[in-house]
Structures are given as structure tokens and as C-alpha cells.
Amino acid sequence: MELISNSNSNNQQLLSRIATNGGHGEDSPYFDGWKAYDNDPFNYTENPKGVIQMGLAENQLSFDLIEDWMKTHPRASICTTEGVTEFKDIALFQDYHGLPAFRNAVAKFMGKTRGGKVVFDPDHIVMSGGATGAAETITFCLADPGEAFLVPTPYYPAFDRDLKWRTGIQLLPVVCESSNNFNITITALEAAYENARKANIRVKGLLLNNPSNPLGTVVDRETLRNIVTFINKNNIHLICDEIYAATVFSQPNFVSIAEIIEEENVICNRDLIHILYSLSKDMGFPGFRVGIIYSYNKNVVNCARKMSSFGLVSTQTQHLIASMLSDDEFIDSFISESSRRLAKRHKILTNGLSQLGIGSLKSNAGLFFWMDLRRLLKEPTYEAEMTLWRMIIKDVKLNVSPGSSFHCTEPGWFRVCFANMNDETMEVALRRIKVFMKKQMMRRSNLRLSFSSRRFEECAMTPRMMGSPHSPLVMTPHSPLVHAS
């Protein structure tokens, strides 16, 4: 044992602080749920009792549309007989600015996904290896180690990895509450900013995820205007992560920060505004690793392009994407149909849970919703939330993500992803939840019967016995029996 310990110690000393500091966050329940799925993945025929993956925000509902387009446009790929004539030009070295056709097509697509209300300049587009690479790159451009960004809670767990791990910056939570539907308030922003100032932490910006992951909601126009006022007043950056822009499937519509700063009555230093985008969610292409930084600050664009050398998008992918996104008829049809399918799946699943007595935050965007299981907690603590989460993973065999991994300040909320599975798998998931809820109701019923029985015994006690503060039957606000009933 001593030899093993010494060996581990020596290995630690041989590696860098980044390699050994655990900043990747793999020990989070968010990633632990994925591991549970990987170890026992559900398959309708081969492993019907396996874990169903409901912790991955992946959009598979419109893949058939993409496949059909690919079959009818073989020239889009340089790896087909029809497209091989362009193989040499695409395979040779390309400038890290990106293929002009690619940047033009992405700029046009970004405008479409925002309702055609704004026009994006291809010269302000920087490509990166996925949204992860884009988020880290913009962080490197804007902040030094020890400086901080404000982030409204609950927020995407991997932001802790993407923005902090290698850059050394901090993320400071802006607390949003369920009593206000987790909406962002200027009061909360100012409180977080003031707390950072008192702690001598320099705040360099605000990171806003809109539409929100994990809430599945959009930020309203008035709040966006207030946020622009806030960042201008304090001369800090605003990074808007808009990777779910085209997943909005019902009212209210998505409003991009790009639209807000175009308004006549909005005063804004545009050098402070930056947008993160990707094709991972809107088009369902996470494996293509197409991340985008769109900055109104030319110095940031220049710096980010140099940094993009470490995580470029392959020219083969750029060529294919440029061809697809330039097909206006297909893209218009895809966005419309994808929205319809997301709405349908969201309605089926949330209605199904509602019939079982499970509520969720009202949402209209994203590939997930924010499920409310607070009433199933034995007590309102993170420990109770983790106990319930382990039960869902182990007994129900569903990987849903606990709110604590999203830095939610209220235990009992869970993110449920609904677009990464077929209809049959979704039906299995609903059946499992139904069985689980029946068991929970039986448990709660038994607890109430037990409670009623004890109340009967109390009536037979003397007043002196009932009034004793040391009696085990005295109920407190935190008693498991109180919260179970």
C-alpha cells in the first residue's frame, strides 16, 4: 500500500496543476449520471432494463430531414463520387479565418434563426471546435486568471469546465429563485456585483445563456435591455450564449441580444457585446464540433482568430455545412419542422408527468425542461436531493440531472432532456416514472397512516406527556414526517 501511495504522489508531482486540480468537474453528479448510462445503456431489444439517457441535451428528432438532404445533395461531401473533384482544394491547408463560403452561410443562418430581424457580418465570425472551445476562447480574450464573470443560476454545469479550468477565471453566481420563475433581476445582478467588489474580485463580464439551459425559457426584451444598461454602467462585457436560438417552439419568441442593441433607444458600447453560437443544438450536429464566436469588438475577433488555431473546424465539415446552410428552402423547412417536433415531444412528456402529479417550470425552448420534485424530498436539503437522484438512477433507471449540479439554490429541481430518444424509449421512460410515483404515493400513504396512529396514541397520553419538549413526537418544521405528508 505504501508503494502505491508513493507512486501516486510521484505521478502527481510529475504533472501540471491543471492536470491534477480536478477542474474538469468529472466528479459532478451531472457527469456521474452519464457514466451510469454508459455502464448500462438502455436498448429496447438488447437491454430493456438499462438506464435511459435523459441527461444529454441532444437533438435527434429531425435527423431524418438531414439524411434526406444528404441523399439528394451528394456533391456537398468531398467523400462522394459526385463531390470528389473538390477533394484536393478542400483537403489542402486553409487559413484559420475559415472558408469564406462557410462564414457567409453561418452568418446568414444566424440571421434566419433570429427571425430575420438582424443581419450578421461574416467578418465578425470566428470558428472554434464546438461551443466548448468557443466559450473558453472568448474567456481567454476577455479575462485574466483570478478575474470573474457573473452567471445567473441555475446554469449549465460544464461552464465550470469550459470557462474556468484552463483559464483560471472565476464564475460568480447571480441567484435566481423559483418564486420569480428563475427570472433574472437587476437587484440580483447588482447584489452579486457588489459582493464581488467587497471581496476584491474584479468582475470582467456577465455570461447569459439565452434560451436558458437548464430552464428551457427565453429572456424577455425588457430584461435584456436592463442587462445592457447594467453592463454599460459597470463597463463589463456581456457574453450571450445563444446556442438554442432555433429550438424555441412556442411563444414568447426568442429575442437575441443582437436585436436589442439595434434598438434606437438602447445606448450600448458594442465593444462589450459577444455572442456564442453552435450548430450542435439547432441542427443536431454536436459531433461536427462547429462552434462560433460573434463579437462586435474587432480586437476580440483578431485575438480569437489567432487562438482558434488550437481548435479549428475541419475544412471538410466547413464545406458540407456551407452547402447545406446555403439551401434556403431546406433551412426554412427544417427550422419550422424541427420546432413543431420539439413542441410535440415536450407536450407529450410534460403532460404525461403532469398526470402523475409531477410539475415543471413552464418552458418553450431548448431540448429539456426543469422538473419539480421538491415534494418528494424527505427534507429540503441537497443531501435529500442526492438521495432522490440516486434512487432515480438506480431504481427507475433514468439519468436525469439534479439541480445542485446546475448551482440551483433550491433542492428538488431536475433537468430532463427529451429530444435525444425515439418515441418508444420515451414511452418506456414514462412507464417507469409511473411505477416509481405509485411506489412513492404508497410510501407517503403509509407514513400518513403511521402518523395518524401516533396521533391517536398522543390523545391517550396525559397533557404533561404531550407537552414535554423532549417527546419524540414533537413535530418541527424540518421533521421528515411533516415533509412526507
Contents of the next structure:
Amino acid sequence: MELISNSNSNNQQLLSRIATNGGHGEDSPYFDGWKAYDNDPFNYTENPKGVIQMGLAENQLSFDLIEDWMKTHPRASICTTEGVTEFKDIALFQDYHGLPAFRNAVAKFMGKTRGGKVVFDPDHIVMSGGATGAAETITFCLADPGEAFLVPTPYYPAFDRDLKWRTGIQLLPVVCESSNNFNITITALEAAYENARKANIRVKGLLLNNPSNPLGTVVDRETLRNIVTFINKNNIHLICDEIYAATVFSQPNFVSIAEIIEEENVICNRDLIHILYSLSKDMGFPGFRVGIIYSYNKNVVNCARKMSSFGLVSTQTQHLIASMLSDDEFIDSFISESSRRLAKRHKILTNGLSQLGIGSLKSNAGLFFWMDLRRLLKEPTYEAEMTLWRMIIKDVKLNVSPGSSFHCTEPGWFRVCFANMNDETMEVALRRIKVFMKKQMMRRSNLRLSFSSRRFEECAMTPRMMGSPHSPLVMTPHSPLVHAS
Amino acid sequence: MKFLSKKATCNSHGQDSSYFLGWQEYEKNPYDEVQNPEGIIQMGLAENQLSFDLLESWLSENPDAAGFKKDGESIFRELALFQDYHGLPAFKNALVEFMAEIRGNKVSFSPDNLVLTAGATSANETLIFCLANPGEAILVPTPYYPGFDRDLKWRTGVEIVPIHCSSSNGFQITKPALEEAYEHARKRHLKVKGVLITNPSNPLGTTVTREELNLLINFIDAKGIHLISDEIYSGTVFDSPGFVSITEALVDRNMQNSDVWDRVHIVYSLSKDLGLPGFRVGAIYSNNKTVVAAATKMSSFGLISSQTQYLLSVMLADKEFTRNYISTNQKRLKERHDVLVLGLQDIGISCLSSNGGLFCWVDMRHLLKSSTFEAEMELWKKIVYEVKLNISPGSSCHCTEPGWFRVCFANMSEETLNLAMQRLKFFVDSTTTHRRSPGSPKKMFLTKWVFRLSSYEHEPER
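What's the form predicted in complex with the partner chain like, now that we've got the form predicted alone?
Expanding to the full complex; the earlier chain stays at the top.
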């Protein structure tokens, strides 16, 4: 048989560059944790010593509400006796405009999750294969290979795949720091834009994730206004990924970009404004692949709609969603109950951790929080973060996501998901952290905080730490390379 | 507009083609037996509407599958959360077995080599992203499905170089045609990465012969390139010589351990065979592990809804159902095909002899004013606007000979098909009459009256 290396080089020539480079991003540590979990998944009864998955941002807290609704609305499924009369028409419908009832229901739902403060036009709603498909499609519409989007750090790791892999664009970081709670500043925006200009890279847009993954915070009104001013001044697009809109569980309220551009004193070219949405987080339906692009730019709507052929939502699902989201009473109570449950879960975990001396960024949204383990690092380096992370997986048996995988410029932050498990599992997780912290207290009294040159070399050589040439790991004052010089 | 990407502002999506314009005209004035009996009859849409009753009765007998239940227990939650791009194992297992059944179980498939995608549209695009770089080329025999221009080229930046096929040999692929296309690409400095065929063919409705398959295998072997076999119509073959899949052709030549085996990839879908285009069920099948791995990751951009995967996993696992469905569906397709062919024959119009697909490749060259594409367009416009039938002109399928049209027969009732034939007959007769004796209004009046009478039968109250 062929040598493996032979076969690889054959593949390099035989297949496309995209198929054989690492652009899918799955070699990132973000996914390593998942693999550790897959190999040894926690189960309360079957595998109580397994790894607890806290690296998956899913919303599992409110399925009972949905299931009850399904039982009482059999017509929503075109496959039940009650609904089967519509089966044929739905099964045949492949119009990329989507079922009108679906678009109307989604538009209404989007309005509701913004506190009823904005109205969305169903004709501007375009389907996509989940938010993953939405992010890629909007990129194909707005930017050519080699051009760039700015994105505030820390950001969702899969943006690297979704926005860059097949499109050929670049993502340039807008650095946000803990010193001001990772808020996006004009200075940071301008710096990022200037860096791009110096490197001769054409910036086409700014990608904003609000509420933020991984921070769990909402962007405040003033910052949003500043961002709108910035993009208008530079004539670049603003893509707002609002996928966590309905997961906001306490003050301050969520302010959508849709609301900002309606404000009297805000001057904005609406052709630059685009919203990405999905039902995967707010409703907890990632399996149904309901992604949405909402653009104020008619040309973008037309282009995205044609591209949606590559990832339409199954009409079986469109039909179900249309029924469910049109039930105003149900949806209103679902949104408020879901928020309540998220708030409760968030409080139990963050309080539990703070009692153990572990802080986190103050947050009011999302399915996770941003945990601060900086003082547990042997030294403020990514290598130390990785060491700590491996320890958490191996010894504490929790999969949490290391900040470096989110391109955070400061080592020591971790994203912890809390909505993808039941109460008992959460208690187990807390207990394990308690035990771990006790051990850490004992170890710390024996620790010397030193920066050995051997550790530096390991640090510099680890390819994962380097990330891409444009990664913040190379450019920031906290980078191990800077320490070395 | 300059704020957008080049892809957003070019025409590569292909929607300015006549293929889509005809649809637009239909949308403005769609035929309905009761509401709009003089509307345009849609014969440009390759849908299979003949066997829904079989699906509906299966659904009524299997309420669990329909209602997110397994053995009476709700699995809604598990399905709602399931977004693993490896796909629902039960669905993949059922799908590969269904694919094998369609091939008479002469070959078998492994679910590990199957990648699920949102429709064949996504499968084709994804495969091209995996096999070719921007600026490289894929050879495709003409005439071909107009949507390929969008699916294979638009976002991938890959070129299509046509392999010209002609009516002189029933549009079959020949060695000289393959070599000529390859040479043509070379002259244009385009690196050819593969050949893409549709088997059975859209728009021809014919299965690719064993000779052609062997020719293609030899060709890709010699050139060291890929072969994509789009087999989405494989379950619609209703007559001899029967369907020979590329896999069968390779197995018959004992090529399972050859390099070629790793360079052949199949595209499949349930949109045509099961008539479920709305559910977006597509698949890529490849023995090349690298392709499977890359395509699987790319499928994130267009996964199949887990709700749909589950429903179909139960349906396709019901072997009694699938066996009966496949054979009944094929029987009905044959009957409907014969209605169209004989109806056209009556009017003096012949079709390419075909044994599969949801359409016929109709020869209207004798109705053209001249053997040009302009004349074809003129005839097409008459057929759309005067005869009120939306059929697809050969030029939209990149046919090199003017005068051929694709006419679909499985997306309407038999009555509607007969009405379409009547309208066409009237048109052809009046054209012929007009040519022979321009001043015979009496005869024309009579035929008009007959035309109205037959449509009146379908509208008792007005």
C-alpha cells in the first residue's frame, strides 16, 4: 500500500486547497475538549465519573414547554393525521423565498425578542442552513477573497471557519480587554482599521456578536451608536449576529441594532446594516437548522436569497416553526419562562463559584459565562492557560473552553456553559470545582511564580498558540513572543 | 452596489437564463383547473408528484415517526438538539440501503462514506469546493441541467467546459468529444479537475450506457482526474435498458482497489425519487476518505433538519414500503411518459427515446423558422405566451443544436397533461394550416371552438 505521506501529497494535488488546509479550524483546542468529552461522556447513572460537557452552548432548559405545545398542536406536524392534508404541498415547496407563513412568523418572533420595539419586514427575511450558513452566505455577498472583516475579541471560534474557510476572506481582531470589561472602544476599532490599512488589507465590514459569545454581555446603547458612526464614517458594513437575543435574562435589556438605526439622532446608511439570526439558541433547536439573514439592503437580500438554495430550511421544519411561532400566547410565556430559568441557573453557578473565590465577568445573557481563572495560572501565558485547561479536563473532568480558542488577548479566561445540563449535573460540576479549588489552595502555597526559559521555548513552538498570522496572539503585549524580547 | 462582493453583482447565479424566465411567467399566470383554466401549464419543473398517496398512507400508518416519537416515547428533545454533521446514524443506514435497492442490490454502500447535505444543490457545490480550486475546470456533457451553472461555478469560482453531444448518436458521450473538451480547456489554460455526468440524464431522460461509463472510466483514469456521477434520478428509471450506476461499472471491472475508485463520487437526493424537494435531502457518496472528511465539515453550512432525518430514517427502513414505492412509482412514471410521447407523436412531434427521469427531450426542430437559437427563442416565446405551456428551451440547457425542448410530465395530473397536448396540437395544426393555406379562417374557427369546449369541461361553474 502507499505510504501515508505519498497519499497525502497525492491528495494535495488531487483535491482543492480548501479541502486540504486547516481552514475548517477543527484542530483548535476548542474542539479538543469536545473530543475528551466524546471519549468519556458524563452520565448521572451510567458514567458518573465521566467528563461533564460545559463547552457546548446549548439551551436545554425549556424543552418541556415545547413538548407540551407539540402534544396539543398535532397539525403543526404535516405528518400527523391532523396535518397530513398539507403534506404534499409542503413537501413539494422548494421556493427559496420560504413559506410565507414561516417568514411572517419569524419576523414577528424577532420583533418580540426585541421587546416589541422594532418591526421586521418578512420580505427581508432570507433562510440559511443555520447561523453557520447565514454567516458564510453574508460573507459571500459582501466581501471578495483577500478582503477582511473586523471582529472584536474574544469571539466565537467557529467564525474562523464560517467566515473565512471557503470565502477566502480574513478576520482581523478588534482587541477588547478586561480592564474595561471587554467593552468595544472607538480606540480599538480605529486601531484595528488602521492596522488593516497599513497592511494594505481592504476592510469590508465589522462583525458584531450581540449578546456576546463568549462574554454573555449585551452591548450598551452608546457603544452601539459609536459603532454605527464608525461604520458609516468608513463606509463599511455592519453585520450583527444577534443569535442570543432572547437569552437575555436580566438587566440591562437587549438593544438590537435594528432599534439603534431607528433612533432620531442616528445617521446611518441602512444599506450597510445586516442581522444574522437563528432559532438554535433562543428556542433550543440547533438540530432543525433554522438560520436567518435579515438585511436592510435589497441587493443583499436578493443575492443572499439566491445563495440560500445551498442551505434552505426543510419545509417540514418551516411548517412546524411557522405554527409554533405564530402562537402569540405560547411564545410570550415561553420567552419569559426561558429567561427566568436561564437567570436561575446562571445565578446558582456564578454564586457557587464566587463562594469558592472564582470570579466571572458580570453577565446577563447567553448560555454561558466568562470565568476568570487568571490567578490560578502559573504565569500569565497561553501555555499556562493550556496546562490549567488540560488539568480541568483531566482532573476535574469538566470540559470548559479556554479563552485562547476565542482569540482572547489575556490568558486565564474560560467560557463555561450552564444551560446544557440538568440541575443534578450542575450540582456535580459545582462539587467537583469545590474539590479542585481546595487542592489548588494547597498547591498555591507551594508554588514559585517563575518564568523559565524552557517554558518560553515550549510556548513559542506550540503552533496552536500562534494561530494565524493575523491572530491577536502575535500582536498583543501579553503574547509570549513579546515577553521573550 | 460597489459595496458588495463580485459574486453579489455578477450573473453567475444564472437566474437571468430563459430557464428561470419561463418560471417567472408561469408564476404570474399559473394554470389552475378551476381558478385559472387559461393559465400557463407548468411543464418546466422536474417534480415527481405521481406517488404522494403512497407516502401519505405510510404516514397515517406510522404516527410515531411523524410525531417525534420512538416506541411511543417523545424524542423531540434529542432531535431538536441533534446537529452532528455526521448525520443521524439510523438515517444514513436507511439511505445507503435505499440507494442499494434502487441499484437492484448489485452494489452495496457504507454509511461511513456518505455525507448528508441540504439537497443535491448543496452536494454538488460542496463536492466542487473539495475537488477544484478557483479558476480550474469541470467538464460537463451538453445538454445539462441549467442549475449547474450556479451550483458548480458561482461561489466556487470554478469553470464548466462543455463536452458537446449531438443528436446524431442520441446525445451520447463519445471519446472524441471528451478529448476535444479536454483540449479546449487546455487551450484556455484551465486545469481540468474532473468530469461531471448526470445519470440518468437531465434533460435527456436517458440512462448512460455501459459503453459510455467505461469510456468515462478510461478517460478519468488516463487523465488522473475525478468523476462526479449525479444519480438523483436513479430511482425514476422505468424501462429498459435499466440503470447502470458508476459503482456497478467499476465493480464489474474489478476496480475497487484502483486509484480511480478514490476519484469517483456520487451525488444523490430524495427530491426526485421520493418527490420531496422541500425537505432538502441530499447526499455525497465517496470512497475517498479525505473527500468525505472535508465534505462532512463543509456540510455544516447546509445540514439536513434532524426532524426530517428522523422521519425519513423510519420511512426508508420500512423495506416493504420502499420496495412497493419504487416499483409502483416507476410504473406510474412509465405510463405518464407514454401519454406524453404518444400525445406528441399524434401531433407529429418526436422525442428522444428515453427510459427515465421526469421529462422528455422533445424534438421541435421542424417547427423552427430557421435552424438558429433565435428561432428557438421565438418558438419558445410563442409556446409560453400563446400556447401557454412553460417548457424549457434547449439553449438554456446549453444544447448545441437549436430546436430541442425539455418537457416535464410528472408534475401534473393526467387531465392537465392531456389539456397541454390539446393546446399544443391546436397550435401546431394552426401553424401548419396557416402555412399551407393562409386564408382558411373557418377551419381555425372550428378548432378554436373545440379548444374552448374541452377546457369548458373542466370548469362547470364560471
